[in-house]
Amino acid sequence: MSPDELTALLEAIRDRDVSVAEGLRRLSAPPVRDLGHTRLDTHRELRCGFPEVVYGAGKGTRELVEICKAICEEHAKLLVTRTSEQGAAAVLAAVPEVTHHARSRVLTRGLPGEDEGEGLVAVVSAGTSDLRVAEEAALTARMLGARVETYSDVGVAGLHRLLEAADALRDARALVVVAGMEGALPSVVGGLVARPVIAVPTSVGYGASFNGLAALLAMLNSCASGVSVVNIDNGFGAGFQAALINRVGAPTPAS
């Protein structure tokens, strides 16, 4: 059940279009839909304010394509990352609505448009490589209801070309940070912002990159304040705790 779902079984029991036995009723329904191979959160929505969200990878493409299809069926919206493209063709023939982002390996359904959101969430990418990580990230965000604007390729090689977007930066809630061979660019950005610096490790780089640990440890070693670090890859995580700050630090509406 959705927020807006309970807001109109509420109003309808208040103008006495439902009884109040039968909104108990409804009210009372588990908050799970057992699909044999997995057991769905369904009021997700109502406590966290997304719905719960799919990991792709590892799960077949039948068990996949049942739980997107379920998922709409109680949600408008869906988040699914790491697909296959295989599980991704599946599902887009089970539920035509739903995007494929090819790069990013995410499916939605519901995305907001690029202008569309509140407040702003500001995802920087180091590299050409890291796109398919700040994609997540991005895509992420936007799901959840934050404006998002992207800065590409302004890595610490060329540290000109991040100085030109400094300004821009500064006027976001929260910034995911990604970055991949040594991993500098998350404590260059902490050091021109005031706000919170979510960094993404990605596992960019050559044989002494360990697959992205090397910035990974650089990462958790930042001299800037208000860094904070996920895992190697993880847009999906910094995407949504970007979200989750932005949706914070929005105004109060008036009373």
Contents of the next structure:
There are 8 protein chains.
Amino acid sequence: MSPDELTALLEAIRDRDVSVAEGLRRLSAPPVRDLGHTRLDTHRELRCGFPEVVYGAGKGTRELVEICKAICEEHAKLLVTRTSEQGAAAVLAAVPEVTHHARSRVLTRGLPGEDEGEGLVAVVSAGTSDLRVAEEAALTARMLGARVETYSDVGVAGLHRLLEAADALRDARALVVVAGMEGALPSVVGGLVARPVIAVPTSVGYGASFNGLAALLAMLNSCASGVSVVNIDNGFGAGFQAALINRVGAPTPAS
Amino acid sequence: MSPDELTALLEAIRDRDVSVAEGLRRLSAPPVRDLGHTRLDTHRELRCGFPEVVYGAGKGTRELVEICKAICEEHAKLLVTRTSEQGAAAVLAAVPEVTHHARSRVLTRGLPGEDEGEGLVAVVSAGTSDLRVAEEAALTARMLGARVETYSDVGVAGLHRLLEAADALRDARALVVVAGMEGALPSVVGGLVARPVIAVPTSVGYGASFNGLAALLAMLNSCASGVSVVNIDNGFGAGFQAALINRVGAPTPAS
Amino acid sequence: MSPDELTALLEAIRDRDVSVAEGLRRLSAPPVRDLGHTRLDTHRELRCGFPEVVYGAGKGTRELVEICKAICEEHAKLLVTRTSEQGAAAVLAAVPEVTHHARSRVLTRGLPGEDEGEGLVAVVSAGTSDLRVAEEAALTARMLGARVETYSDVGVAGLHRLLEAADALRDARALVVVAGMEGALPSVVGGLVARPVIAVPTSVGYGASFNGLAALLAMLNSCASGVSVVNIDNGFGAGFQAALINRVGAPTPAS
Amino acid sequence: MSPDELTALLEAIRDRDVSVAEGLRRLSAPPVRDLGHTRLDTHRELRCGFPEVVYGAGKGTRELVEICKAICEEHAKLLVTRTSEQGAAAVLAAVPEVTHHARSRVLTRGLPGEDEGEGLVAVVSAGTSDLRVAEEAALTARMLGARVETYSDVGVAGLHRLLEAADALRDARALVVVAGMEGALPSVVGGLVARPVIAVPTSVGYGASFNGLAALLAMLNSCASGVSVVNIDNGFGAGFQAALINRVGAPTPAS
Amino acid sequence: MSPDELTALLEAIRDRDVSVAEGLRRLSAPPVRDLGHTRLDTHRELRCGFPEVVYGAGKGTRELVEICKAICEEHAKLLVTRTSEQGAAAVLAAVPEVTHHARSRVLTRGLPGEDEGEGLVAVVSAGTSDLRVAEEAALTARMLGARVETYSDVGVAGLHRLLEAADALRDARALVVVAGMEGALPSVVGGLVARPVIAVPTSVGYGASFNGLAALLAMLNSCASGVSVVNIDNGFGAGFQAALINRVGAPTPAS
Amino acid sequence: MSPDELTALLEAIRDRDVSVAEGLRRLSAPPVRDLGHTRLDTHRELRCGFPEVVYGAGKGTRELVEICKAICEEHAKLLVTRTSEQGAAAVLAAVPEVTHHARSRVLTRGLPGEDEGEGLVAVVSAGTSDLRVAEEAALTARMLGARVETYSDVGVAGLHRLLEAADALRDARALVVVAGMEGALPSVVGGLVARPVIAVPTSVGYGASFNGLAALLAMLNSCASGVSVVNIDNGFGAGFQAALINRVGAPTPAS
Amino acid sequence: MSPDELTALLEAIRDRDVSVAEGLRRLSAPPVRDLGHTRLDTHRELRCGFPEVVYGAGKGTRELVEICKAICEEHAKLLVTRTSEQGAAAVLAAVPEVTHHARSRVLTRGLPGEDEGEGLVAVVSAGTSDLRVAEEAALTARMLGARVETYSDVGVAGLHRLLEAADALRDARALVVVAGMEGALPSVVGGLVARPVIAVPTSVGYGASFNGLAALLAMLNSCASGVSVVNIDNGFGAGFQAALINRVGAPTPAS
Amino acid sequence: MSPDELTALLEAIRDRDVSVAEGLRRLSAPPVRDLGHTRLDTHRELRCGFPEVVYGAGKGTRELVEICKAICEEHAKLLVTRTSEQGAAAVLAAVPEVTHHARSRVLTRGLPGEDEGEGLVAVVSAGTSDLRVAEEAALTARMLGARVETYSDVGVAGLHRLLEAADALRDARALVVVAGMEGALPSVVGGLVARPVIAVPTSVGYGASFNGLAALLAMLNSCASGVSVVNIDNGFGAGFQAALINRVGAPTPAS
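Having looked at the form predicted on its own, could you now put up the form predicted together with a further copy of the same chain?
Time for the whole complex; same chain goes first.
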């Protein structure tokens, strides 16, 4: 039940369109919907501002479809990350209006248009191979209502590409900065802007990159102030955090 | 030069109180002040909204005093982290109006009063031994203009202490959550609020805590959305980012 | 030879149904049965209360079948963990009355019914992907005679699901708590109950989860008292220990 | 408030020795006592069967004394682990009837006599240097009501010392097995008994022991069933867990 | 050129069966045979007592065949470790009299019969899955002239299997002890015998075994004296070392 | 009781110089002498050819003295490793005829003269800072009866120093090779000789040496055959195993 | 635009063959060419002396072809590393004059002949399996204009192969030394020459090689002066730096 | 014996100022001088262009003085790194003309003046705390004959400080780049210049810097071409390598 739906219900009760008994029934439904394998937290949107996001990895195809259907019965929006090719195909077949973003392995339903978002989140990435993670971050932030601009292939070994974009970056309320290998980009960006930077290490690299550990450690040790870090390849987490920050800057709903 | 000082200078030029030649001279001073060992970035306040913060560890006493004096000549505010006892005493003797916060090893000058800040940052910590890091975060956020409320000793093995505080936590624009050992607190807090959580692992623990590595990894793998992480014991970094987020929510200066 | 079988033999000798010479022959069989590749410990049930459990990983199909047949010739019960699909099929074909539990890759023979067990072991798991490990734990505990109740998808980011179950959890003699990612669940459960908690980290996660290392370290550093830990994904080990604890609480056989 | 005290209060109300209003007052005291730096969980004994244990490391002397005094005002029993020499002296001076166990750095008050405990916990250790951890485990288990027997210097390189003790070990309801270096002892003990073994790796060793990591990993990979593990040097945790298991075997209070 | 061949050549020169010029030609051939990709050390047998051993991993099939052919042109013996199925088939087709040992992925030519060896090396292994490594060790030691006896599936959780073999183990000049998981077996064996023990950790295990790291660290920290360690799964290295030790005990060739 | 003492006793019984009853009494003394903190294995010399060696680290001064006295009451020889300055002084004061080797922190009693040993063990070390470990190895091998020759400061960056010694090295029955930093020396030595090489990594180095881990890993991965490895800084272990190997080459006592 | 092309343009302007306006247009083209997924740095040759090198791993086939085509439109030379078989085939089909070096997975266009290079870079490798990395280094150095000589299969366990080559190695301006396993070769080579040595650890090995970590650590701890290190398997990086060093020794272009 | 000394000797022989017999005597002195604890390589200057450098850590004061005296008897130059305060004082007292550089803990004798060097090495460092390592690099490069320019406190979070210096950096033949924390500086510098960059990670940082590991991994994964890396805090190694590269660019001695 989204905040809007709850408001509507309470107003209906106030206006006597819905009886108190019926209101009671609807509100006393347990906030968990049990699918056997999964217990959906149906009040999360009310509590956290967004329905439960589905982490697609490690779920069977049948389970994934059941979860997606159940969420779509309760909510207008759906966000699934790390879907297999097979899982994506099954969900597309079973649930209407779902879009598959192949590069980032994300499924969305109810994704706002590129110009519809409010505020601004910038998603900056270092190399071509980091794009899959950057896209996951951008889609997540858009799903949570942010307008997003992306800047890709602006790694630190070619500073002029980044410096050209510096002014534009300063307009964002929050920045997601994605980089693999030595993970230096967040430190450089963090020195150029006065906004929160969410750094995402990626597993791009080889040898002593240790699947992203090098970039992760570098980002945790950033000499720039205002940088925090999420898990390796966790574009979703960074996009989510950036969107929450973006909301902090939103005019209060009631005002 | 702070934004206010710059505005004042430009207005003085507009109003012909200061000649263009003099304005040019003042503005063209190099933005770096070279102390031999250290090159102070004197335009950082203009660019990033706060003067350079001094990282006290690994600096000699004489160097530390010179840096603090130089900053205080340019700015009203000073923030030094990780000072030794000896370094703190020397700065207190040499620079007026500096306060030493012994538990967190922080020096401040120009710290706003507890009620003066704008917005709200919550600083939540798990155990008594985590207080030194929590205090560093709180002081940093206050220095950057945030109002701060602290909740200490609310670890996950005694949930009721945390649940009592849950409503209050939801009022914050950003939360800093500090924990050592298994580092579980940010996940639990992240599930209770819809605001950005900055997690700080601490080196509290022994054995397989590996000086905070266990808590760091736990926080990076948080199952709660909206959690990002800073370095082990980096209360400063978390407080800084929380204050940046808090500013995102501030009414725009011009409005 | 199980304790019951030994008792029966000794009684038969006492009652002269079996000659001393024959009893001697049966008892003097070497307690190891050598299959060439494997030496079965046939007295383990007598010594440890349960026949040797077969660790299916890394065994060839032919070897696995031979081992299972040999055990079933000596014992009524069989428990095999980590079987491949291929190995499971071969054992099912060769040994009667074996059941394959596909999710947990476990084979059982002689599994008691869900209501038959004595005492109570609770198996609590955090996410859908942790179910395979939780099932391994539950089957193991049931094979050793415990009654088992399971609570799944009660992760710490949605506390209310867990708090609802808290009273029921307090009825268990021992709890197995299964979680991947940040591994926080055992700490929270450990704070709610006064019974031994056996924590099982799982390899669920990615990036800085390092295949379960993050959860393992978190659990080893739990701030809750009364938590001990087994290897990553070792549902069997946790279920086995929980069943041993459950037996500690059993009325003594003779009484 | 201990269970006995609560029972007494309720009976007094039933018997009209205490008015309902007074009972209400006593029961509605907040279950947390706030010392500024620490918030004592005063209902833990009611909930978990034992008052809060004080982790002495990282606490200032003044804080430590205040915490010990506060606990002794509410409870008859006190258990402090990892106290410094200085902290121990201060508590001994300020709180009556406290005993300092120097080898294990433990403080106790209300420690039952060696023959008073119920049930049996065996504490087995590998080398002379492991004794400090073994003593912490034994004292903890005794504080929680268990009778304890200790077997020291029975490392695996001299098996006969261990085999001599095997029969006695089988009498315990739970075993704590303490070892550094290669950490092999729990596997060998686990193969000899059919009771739960709580393994404690110690930091005894050098070089590739990595401060106990080698022993920790060995214990987590034990080929013996029924072994679980606690943190390096965590004698307290193992003793606590063993005592909880010991209680599982206790005749139910009411019966 | 083997020592025998060299002796024969020198004697032929002495006896004028070979001219000095021809002897010079044969002896002045460069001690390296260059195959383009590989430079065979043809004097190694003279210098180290055994021709170069071929490490099959990472070599192309064509390269592997060329190397094996070149060695067999110079020497009667061939030992190849870690061959792929495909590489083994190609060598069998191209070089006569080669045997493929499938379990251990070893190729041999000129392997002495089981009773032909001199002295005694014992190869002891813990579990069924360790057999492939144990076989590699046994074949290597036999190729270097040792008689070998093997003891398998004698893990520490079932001590009686090992204790039965203890007397026989004391007859060996050197022992190879192979174990995965917690790697405790070499410590126990080292406490039973007064001969050198070469410990081989295997990658058998899962989770916190970290592909054999747990066993490796345990063995390096063995509390038993007289234990040294080779790389994970390095049966070859252990067998080689044991055979060198075995030769130390051989009656001197000349005597 | 040493083998010689046992032989003497049995011969005395045979010759009726000692009664069977008295022989029985002497032989049936328990093979463990319990000092409270330590249980000495008094039959180890009989079983393993050398009395128990005392690991001095982590033992209190009083404990150390008691152990040394007890051993010297049973045996002519004493070997203590890793003694503190303070512990060494106390043992020297309490036990007659003990020598303190300060560089290696070893105590000996009954050390044979440099020319008395049988066979030959070579101890080769890479740098000046590795000498303390090399000395521990050499003293240990001498205590176990080997003649020892040492070659120091022959690191791989100055090959000519090592090549000069190559012929002499080939005379040894076993070689101990000690190196820190990159740990390359055992591979080079292993390529020059056909005898067993026991490699000892040392903690000499800094930064990415990680206290000897770099050298340890290098040695475990040696491309030379016939190299096995002991723990970091474990000169004792290497000297012990080299002496055992040296004994393998000894003419059999009886012959 | 290469330096020569720029010179030509400026001269054409000077000679009035090109108008200033046209020169302006050509020079003001942005130095970045945006392919959507990738932003080519077209001035890198001007700035760094060589066009952008393509890192083939993690790029889709279509992307790879587009990037190669775009580079070949601007430059005569192309260097691609770590191409998949599939990617290589697609580029060969789409771009003329490209050569595929299968062993090293490198694509080149405009590779100078073996005798055309200037100066001398030596590429030394330890084992047959290291050749793929050595070839990547050699091709890279040749692409940057160096003459290259290679020395393969000269590992430290057979020193004479290396010592034979020592004189020739001293002629090089820079040396690339490639080794897996224990990574000792750079230390030995570094002790033989007075030229810069670039060490490349490879992932050749198993077990405790940890995919090249052992060799990497060994090389970082080299006791030889004048050794620096690149990432595991990074033949490209080593060849590039060696070629830069080689250029330092080149007669200045202008002279 | 330095190259100049050798030339002089040979010319003296040619000119009959020195007899052949005397020349033979001087040249046939063994190239190693044995101090008991240390064997000095007296021909290293001839072979490698610089006398042996003394690594001061882990050497006793007496040993250090003896080594320094011995070197100064053979050579005009002396370079000692990582001296303790105490060791430095003793060498200053015993050996004439030695200078102690306290910040970098280096001793020099025969250090050329700042303007005397040939060519140019740039030493760039990120923060004030990195200066000690940068100074070690600069002194080493000067001792080997390079002219050195230093650029300090130019970290990546304040890019303008670095960009100002970019043109000057391009004049160097080789660059040493020193940074702790996230270690990003070499990547940025490597993108600005076309000369070899030797990166030095420092142990500056805390928490997840793991004593310089974060910076080391970042530098090994640099996305900039032409970067190689030395050990953590190894200013000496980087300065040495840079000076060797600088020499590559020197006009050949003979010309």
